[in-house]
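Presented as structure tokens, the chain that follows is alone, the form predicted alone.
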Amino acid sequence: MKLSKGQILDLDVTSLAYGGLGVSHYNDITIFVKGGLPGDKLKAKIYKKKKNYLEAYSLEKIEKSEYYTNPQCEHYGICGGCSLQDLNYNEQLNQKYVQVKDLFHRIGKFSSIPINNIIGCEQHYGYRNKMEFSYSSNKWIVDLNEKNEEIDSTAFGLHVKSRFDKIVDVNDCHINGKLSNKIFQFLKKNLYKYNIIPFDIKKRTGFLRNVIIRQGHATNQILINFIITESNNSCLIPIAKSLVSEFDEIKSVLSSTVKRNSGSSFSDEEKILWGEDYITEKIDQNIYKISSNSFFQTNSKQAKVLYDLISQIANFKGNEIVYDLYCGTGSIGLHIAKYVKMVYGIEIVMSAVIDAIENAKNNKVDNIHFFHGDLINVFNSSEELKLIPKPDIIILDPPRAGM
């Protein structure tokens, strides 16, 4: 039976893929389908041919799967925040542990090679220790009998799924640290009320694009920065110091301007509304000075549960030379300096490697030496790293194509 775009099959989905889509097999044809968990039994449209799989969407479940379990957040399905909530966590990480097994044994042909379980986390919500908000004026409307177009129109939250220009007006993201999300529900009843424009992303045009709020969760630190479109920005001051008088734990409010056609919340051109222009977060026995840019694991808890893995499965008997490329503000390079001889971490974010640098020296850890560069070409190119020794062991998270 030939199949075609617009036709509508039962199917039975049998795994995830990699990105979340279900994976089912119509007549030894491999179909991707969006909404689909393992062990659903559903009607699905197909909607995009490809020369060797179809993709479908779930119009209706039939039988749903057993794994399927309420998702806590009511904007679930529609946000693009987060994925999976309506599958059972265990099966979440046997889903994960098939699909590197897949990725070794099928793919790469590795056969041999052993695959371990998941690791999953003690904690699934509330553990994030950064999130990026977008304030916008293109709110995506779900009930299209709302009132009041002018104030409704706007939206503080998080991406429609696969969606640039629209935004989900967020009431609680679940994720979130429990005090971020405090300080979020208190900026989106604070900026129609002082007034900040909300960018418009698709006319390019508005004030305030975004805001990022990093929470040390060890530390209870908060670090506010809003990410604007014009280097004037003496009207976040109000509502600035209204968060700070509402929150003690607020140690730093900044704000960063971009240019309205980018992509991107970096910007060289950051400035401080209040406190200094960072937060600590701790791990195990150190405390890491994150700035706004910085790269840092957005799970704390996890983290450490992934270097202590590091430092288990390398193994080190004190004198090996380590590389940890792609280092960010150092936590990885840090907390395995007392097992090692040397190690030398490379990251291409400036701002990270001052703050890897500080945290070294506040970590009093001397076997370690942070580099500026890209590591596209950063090996040929720096005169510093063509003297350095070779490495026995080298650190990559995440892992990079190409590499």
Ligand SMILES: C[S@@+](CC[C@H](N)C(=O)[O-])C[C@H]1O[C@@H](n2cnc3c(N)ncnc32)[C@H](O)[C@@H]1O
Given for the second form:
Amino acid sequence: MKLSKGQILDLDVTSLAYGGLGVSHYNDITIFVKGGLPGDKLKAKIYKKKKNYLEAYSLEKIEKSEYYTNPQCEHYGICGGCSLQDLNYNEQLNQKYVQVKDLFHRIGKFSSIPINNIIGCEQHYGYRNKMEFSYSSNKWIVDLNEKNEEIDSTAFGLHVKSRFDKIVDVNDCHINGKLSNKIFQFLKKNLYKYNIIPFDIKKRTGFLRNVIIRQGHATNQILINFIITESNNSCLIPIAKSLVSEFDEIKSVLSSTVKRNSGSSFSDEEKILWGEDYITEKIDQNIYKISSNSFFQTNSKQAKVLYDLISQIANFKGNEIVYDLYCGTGSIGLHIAKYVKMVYGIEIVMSAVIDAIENAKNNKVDNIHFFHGDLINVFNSSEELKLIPKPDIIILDPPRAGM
Ligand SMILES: C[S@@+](CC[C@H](N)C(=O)[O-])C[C@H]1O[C@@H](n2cnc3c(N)ncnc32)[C@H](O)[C@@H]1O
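What does the same protein look like in the form predicted together with the named molecule, given that the last one was the form predicted alone?
Full complex below, order starting with the chain above.
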């Protein structure tokens, strides 16, 4: 049977594809279903036709998956901040296992590599130590009646799923840490009061684009970074003062200027509005300095589980040379240094390398060296790296886009 765009089908969703779409099969054709969970029977409408597969979105659930669970967040489904809150956590882990296995065994053709079970995190909500909220005049209008009225179009929150141009006005973010959520809510009340002009994503006008809130979960320290479009940050001084008088935990308030047409909040024009330009986080015995631009695992508690697992799998004997590639602030290398002879960490972001060197000093780890460079060519271009010994073990933790 020939299927076409706009057609409505009854489908059984059997699994989740990479990226979170439900997978179903109709005769021999694979159909990816937006909003479909494994175990769902649903009516879905085809909206895209490709050579080898179709894409559809769920119109109505005929029978809800046995793995369905109530999402905690009132914005779930529209907000792009998280996904799969409506899928029971054990089933999320199971689906992740299926995907990793598929990637290695079927797609990568590494069929002899054993795939271990996914290790879940005890804390399913409130675990994130970093969030980047948008302050925007492009609010997502939830109630269509609102459209006819003279309404305030300012939003402080997160992007609508798959929309660069619309922001959900978030009331409470459940994956964000508790303390940083309180700060988010304080900002929500006060940004308006202090007349801070929101950014218009479409017209590329306005002053404040984003607010990054970082929280050391073990240290309870907070860093706030206002991402602005101008060099002059003086209008942020009153709100910075009121933030630090309200929250003792704030150790750093910064502003970072990015160009109006830039697609990211990365900046090399960072200014301190109050305190230091970093916070610290503790994982196991080590204290880590984290600057605004440096990568740090976003789930601090689970980072320890991950780092311990690396030591367990590597089964170090004490005489190994280890490369920690894509090392960020050096946290993996510093965690495992006590078990090996020497660690060499390599990272592209200079501020992260500086943090890593300082972290080694502060934690009195002296068998580790960090290098700044792009792993695409640094082993050919750096004279220093040509002199270091060959590795016995390489630990790789590349960015999401891959190597
Ligand atoms: C997933 S993070 C891992 C950080 C670290 N291993 C940790 O556990 O905190 C990936 C890191 O790779 C760095 N990176 C991205 N592209 C790179 C490249 N081409 N060369 C070197 N480092 C890179 C990023 O700046 C980031 O710090």
